[in-house]
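Quick heads-up: it's one chain on its own, the form predicted alone, in structure tokens.
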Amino acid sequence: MGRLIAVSNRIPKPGERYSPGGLSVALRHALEKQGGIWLGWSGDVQPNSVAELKPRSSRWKNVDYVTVDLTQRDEDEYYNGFANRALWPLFHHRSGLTEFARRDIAGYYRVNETFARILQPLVRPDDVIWVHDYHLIPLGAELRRLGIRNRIGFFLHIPWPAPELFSILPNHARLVANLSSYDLIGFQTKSSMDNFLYYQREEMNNHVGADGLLEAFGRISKIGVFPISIDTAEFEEFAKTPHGTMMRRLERSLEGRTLALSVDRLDYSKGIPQRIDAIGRFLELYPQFRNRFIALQIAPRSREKIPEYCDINRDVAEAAGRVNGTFGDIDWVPIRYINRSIARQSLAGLLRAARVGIVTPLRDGMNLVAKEYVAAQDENNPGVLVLSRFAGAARELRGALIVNPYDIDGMAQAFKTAFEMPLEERIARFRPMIEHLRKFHVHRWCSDFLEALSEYQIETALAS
């Protein structure tokens, strides 16, 4: 095999130690060991008069990292148009926040061929090309246009739509065709892969083998069921790791309360107001728990160019501010709520002094925070994970408190199981999931795709 090529739409910067989330640490460690190419997105915006923008090539143990600005256009339709107003919640089924405009599309594509257009002379004919999410779902069908034909995966990171939903996009038939120009297809959950073989079947009337085979507009690709994880290990080790003042101040405070924590990036999926509308129940049924523990929501914010994103900080500041008004005293209050970001290794010792982790969302293709919280726990004295069914992690993590998101007094009745627990059944409960995690760690998620990729015969994707 030759040299990794792997595409993003942003990409972490060169020699940075501890980028956040599993597709920074996967990819970093496969292109660091295989030799590659990451190219992606560099953060910056320029005026729209710039003529032509120039991608930027650093090395780094490697890896040459290659980065493009975007236009002040391009971002508005690219980024904040299509991607995030149209895909994201569309896939994350919020069609009532779905816009589409054609110009969004219209730029999407184009920011693809950009990609395109760039990466196509670096390939090297051995070489294979890993494409990462929904952002990017065209650029394999733009380097086919361009004439290449090495391998070509694409994975989805947050999860494939019911077929009724999906079809609700203008270009959706494009872009399941778009699809086709990938060998191999992977997803979070088989339910993703379900609902992605369905349409297939349904909708465009292409055949689906039993062999994980999809026979679509000219070609075959390969689909798979490759859920992404952690850095079992080094997060252990992180959270091992004495931490300093802020876990001092944090124990100061706490006065020898129980800590309830949930950590998410600030947006709608996430569920973050009915978490917390759920607490408030919870204190409301089970008074005896008022002033016994602190709830810490740390929801760094994103995406703050889209209207929906102000929204949800709102809803989240207003929900957090009922329910400590409602049930606080002078000297307490049930949430905490931080708006900024926490270091990983500061986040393992938090993590680790949480008896109660709460990861809720709507809807999640896999959400790494509640791996996270396993991999962080004592085993002698390990927590208690309340889990959404609707996140990808609950088809691995059966030890979990498995709650629906959308069942305010479900989640309140299970935290008071989270907190009530004995030690011997958390015990129980945690041995299985981090068994499973130090076996699914994220470099095999990573070796499993790539292998996958690499056994796949290009002759018969060019089958028609």
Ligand code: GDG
Contents of the next structure:
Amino acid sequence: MGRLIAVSNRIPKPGERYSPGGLSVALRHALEKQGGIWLGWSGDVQPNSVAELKPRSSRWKNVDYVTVDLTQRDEDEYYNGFANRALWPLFHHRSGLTEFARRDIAGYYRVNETFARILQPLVRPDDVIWVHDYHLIPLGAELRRLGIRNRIGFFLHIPWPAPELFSILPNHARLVANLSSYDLIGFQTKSSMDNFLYYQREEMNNHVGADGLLEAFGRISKIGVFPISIDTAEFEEFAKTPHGTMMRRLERSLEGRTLALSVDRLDYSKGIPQRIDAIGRFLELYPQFRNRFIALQIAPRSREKIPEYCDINRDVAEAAGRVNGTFGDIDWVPIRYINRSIARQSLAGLLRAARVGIVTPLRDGMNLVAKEYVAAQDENNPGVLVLSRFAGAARELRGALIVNPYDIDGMAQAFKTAFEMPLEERIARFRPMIEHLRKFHVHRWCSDFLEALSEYQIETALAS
Ligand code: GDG
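Next block: the form predicted in complex with this ligand, after the form predicted alone:
Zooming out: every chain and molecule, the one shown earlier first.
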């Protein structure tokens, strides 16, 4: 068996034990088992005047972590520009926030070329390459241009947009042509895959077989749905052994009130101001709940150099201020807002302590927090998950109270149902969800994808 080569925009530090999110947990496990390389941006930025960016490599448990710095211009155009001010908002159906600059598109392709140039000499003939996410769509095509003939898979962590929205992109045709360089293209949900295939058929006139094979731009690619998940067993364990001091502080500060918890990267796709407004509406409609609960919002800052992310920070603080100002009292405020990251093990404990988990993104590829909330619960006294219908996770977590995050009254109603739900119903809703997550964990996600990629040549050979 050849090595696995993973490429993602950012990569965890070698040896870092608990980096947040499912992606790094799953990939590290697979890479350490199979041996391999993990390539990505170091996170460091060099002045534009630097002559050549040299990769750095360090080895840890069977894996070579190869990182490269970006120049200031690369960061502006590739990361803060095309990836996060064009692709991210558009793929999350926020066309109003989308900014296209020709310069950014060029920068996006330039960084993808750089990654390909660094990777090419490291690849051995039987290696399998797995590229991750919207930052790196053209990487496969760049690698093919440099003569790489290995199997290459691509997984999109965010949703694929509706075809009319995707075609707003000035370079939409080039991007999908780039995707055809991959042997396997994976999506989080069937609806993302359907959007992509509809676009291929209707807009590009490409052939999509009933067997999930796409014939486009002279190549055949396999298309599939691979819902990402969490390391369920590890998270269940985490939640049972939280940091004692933090839990004691929390318990003391709740003074017997119920906890409702939300955890999101501070991002406009996560629906945080709408959710806070819904808490306000809930308190207005059902005053009997005043002073009976605390809604804790944890939202670590992200992408702070992008103007829309400064706006969302202000919007959340204002929404929380409004609701607290209207309903708070001298001894109680409904919303507590923490604007920084907290340790993973503490997070698991907090999720377990929360009677209600509120996960209401406006649009989300999957949303791992929803799955983490379920995994953290006490089987004998589980809480209730309030989950947006627009999170990929809603396709799997059927025991959640599914809400429309744009419908403030509907969310307020769901909060009431959640707070009042009897133990028997909570258990009945929780059981199938935890059983599902124990079966479909992140290691299975990883092996399902890699297995599908390894079957690729057999199937495409048969098809051609
Ligand atoms: C993208 C897609 C898709 C959050 N705050 C803290 C913290 N976190 C952890 C969570 C979770 C992860 O970060 C966030 O993952 P999500 O899936 O919720 O969201 P994105 O960051 O937008 O991820 C998403 C995902 O990729 C994977 O494919 O599901 O749809 O948008 O694990 O727990 N972790 C710690 N402290 C925090 O304060 N330690």
